[in-house]
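Given as structure tokens, the chain that follows is alone and in the form predicted on its own.
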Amino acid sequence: MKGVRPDIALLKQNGITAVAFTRMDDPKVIPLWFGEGDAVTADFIREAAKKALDDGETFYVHTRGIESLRLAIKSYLDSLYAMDVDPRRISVPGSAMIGVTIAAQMALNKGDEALIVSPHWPNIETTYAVTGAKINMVRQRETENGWQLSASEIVDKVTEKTRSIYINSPCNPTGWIMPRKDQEELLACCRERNILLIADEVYHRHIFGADVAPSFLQIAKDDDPVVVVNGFSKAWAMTGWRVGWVVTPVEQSEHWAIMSECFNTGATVFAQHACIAALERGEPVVQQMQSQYEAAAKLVNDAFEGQRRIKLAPPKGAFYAFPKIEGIRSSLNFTKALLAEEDVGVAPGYTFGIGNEQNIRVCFAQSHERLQEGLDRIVRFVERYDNH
């Protein structure tokens, strides 16, 4: 491929879009493939964006985000975690994915190694690959009580060349949540060995039986090598807005301004004003979705429980199920056939890392009626699927 680095030319489209792009806009499809529901962003959030446009908020702003949004994020985090976040640590570079990308670029050189807790969202692997680093994986274990992984299992995979570790808790796609004592053990390792920990906490408000998941923010010092990534897409149903935030070591603040300018020149300004409204008035929205997703998780468990070929390690958080379909040889072929024959879109397991070829990811953030119909179709399809 002319004009493209060989390692970039070798990159492949992830399995989610490989399936979804074929019928993304087909109204007949029940879309359980992407990480979003079917409810539009709340009206007061949309009105705040409209007002910002009417007020002429269309110019360049600080590449780390407008000050009023950074202070609103600080207030939200302080209240949520009973802490006092230094506002210099907060940046709004664009989407949460841009936050992950910048953190990876800042930490890694060609020849370094990065460690990903897997199963994982496929774009994370691509983001690390673009740095030129070697990628290693440590896989969670499926158990009857959900997915499990200890900090010691992660530390055991660290090498002398490891310069960054990525962890997503609550996890997409498994719903695994890292307990506080394991967070402390992993942070101590990163602190001792100067490894940048990228902690993706975008599902922080989607935990079953609690209001918020344990956060590395609650234990990290201002100068610890930790970048906590979060955003508005999941908790406030704002996937299309593409605004996220990071909390970084204080000493990195200037470099986040520099890198944000290179990647995105900062987040869209009128969207930032909408995000302030989400933080200041959106708690009822967050709580409503928490209740919806917890009930949806039960619908999934009920639908798959007792099915001979479907084995589900129940999720503890996020809004995905990652069941194993016994007997299938290709998760991609399975998802394509399911889409063709039952008009249900799910994500193939292979794209979430090695060892997941028999799994599929089902997003249960849709309305309950639509979700139940999709689950019924999946069960019906599994009963007759024979790898044809």
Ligand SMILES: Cc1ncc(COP(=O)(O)O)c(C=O)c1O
Given for the second form:
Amino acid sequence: MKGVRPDIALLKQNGITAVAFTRMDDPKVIPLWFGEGDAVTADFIREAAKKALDDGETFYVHTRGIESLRLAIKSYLDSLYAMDVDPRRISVPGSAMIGVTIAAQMALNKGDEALIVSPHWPNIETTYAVTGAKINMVRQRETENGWQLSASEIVDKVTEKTRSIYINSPCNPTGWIMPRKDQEELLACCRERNILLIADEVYHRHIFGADVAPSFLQIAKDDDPVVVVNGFSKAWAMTGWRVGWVVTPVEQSEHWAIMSECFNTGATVFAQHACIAALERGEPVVQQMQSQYEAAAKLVNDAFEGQRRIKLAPPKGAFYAFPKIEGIRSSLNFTKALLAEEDVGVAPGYTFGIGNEQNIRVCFAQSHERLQEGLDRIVRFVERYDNH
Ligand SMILES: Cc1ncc(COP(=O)(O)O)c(C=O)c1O
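Provide the structure of the form predicted in complex with the named molecule, given the form predicted on its own shown above.
Next comes the full complex, this chain leading.
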């Protein structure tokens, strides 16, 4: 490819969009492919964005985010985790995805190694690949009691060259949650070996049976090599707004301003004002979605339980089910056929890393009626699908 670095030319579109872009705007399709629901962002958040526009909030702002948003994030985190976060550690570089990208760029050089807990969201692998580092995977185990992985299994995969570890808990696509004691063990390893731990906690408010998942923020000291990434997309249903935040070691603060300049030079300013409204008045919205998703996880379990060919390790958080469909050979072919014959969009397992060719990812954040219809169609299709 002319004018393109060879390693960039080799990158592939992820499997979620490869399927979804074919019929993304077709109203006949029940879309369970992306990581979002069908509820529009709450009124008061949209109103705050409109007001910011009317107030003329259309100029460049600080590349680490407007101060009032950084302070609102601090208040949110302080009250959620009963702590006192140093505000210099908080930056708003754009979306959560940009947060992961900048952190990976800061930590990794060509020739370094990075360790990703898998199954994983494909964009993470791509963002790490762009750094030129070699990527190693450590795989969660599928058990009857959900997906499992201990800190020692992760530490066992660390090499002399490992410079960054990526943990996403609650996990997309498996719903795995890393318990506190494992977080402590892993953090000790990163501290000792000076490995940048990127803790992607965008599903922090989606853990079943609790209000918030254990966070690395609660155990990391101000100067530990940890970047905790979070954002507004999931907990406040703001996927299209593209705003997230990071909590970094204090000494990285200035470098987040610099790196933000070479990505999108900060997040959209009127969206940042809406995010303040989300943090200050959004708790009922967050809690309503928590209950909706927990009930939806039960709908998925009920629909798949007892199905001859569908094996589901039940998720403990996030809003995805990642079942294995016995007998299928290609998750992509299966997913395309499901879309063509039943008008249901799901994501093919292969895109979440090696070892998932028989899995599909079903996002259960849609309203219950549509979700149930989608699940019924998946079950019916699995029974008749045959590519042995
Ligand atoms: C694990 C994970 N990290 C990050 C993101 C991106 O979040 P944002 O929309 O804020 O970029 C997603 C979105 O699906 C995700 O699943």
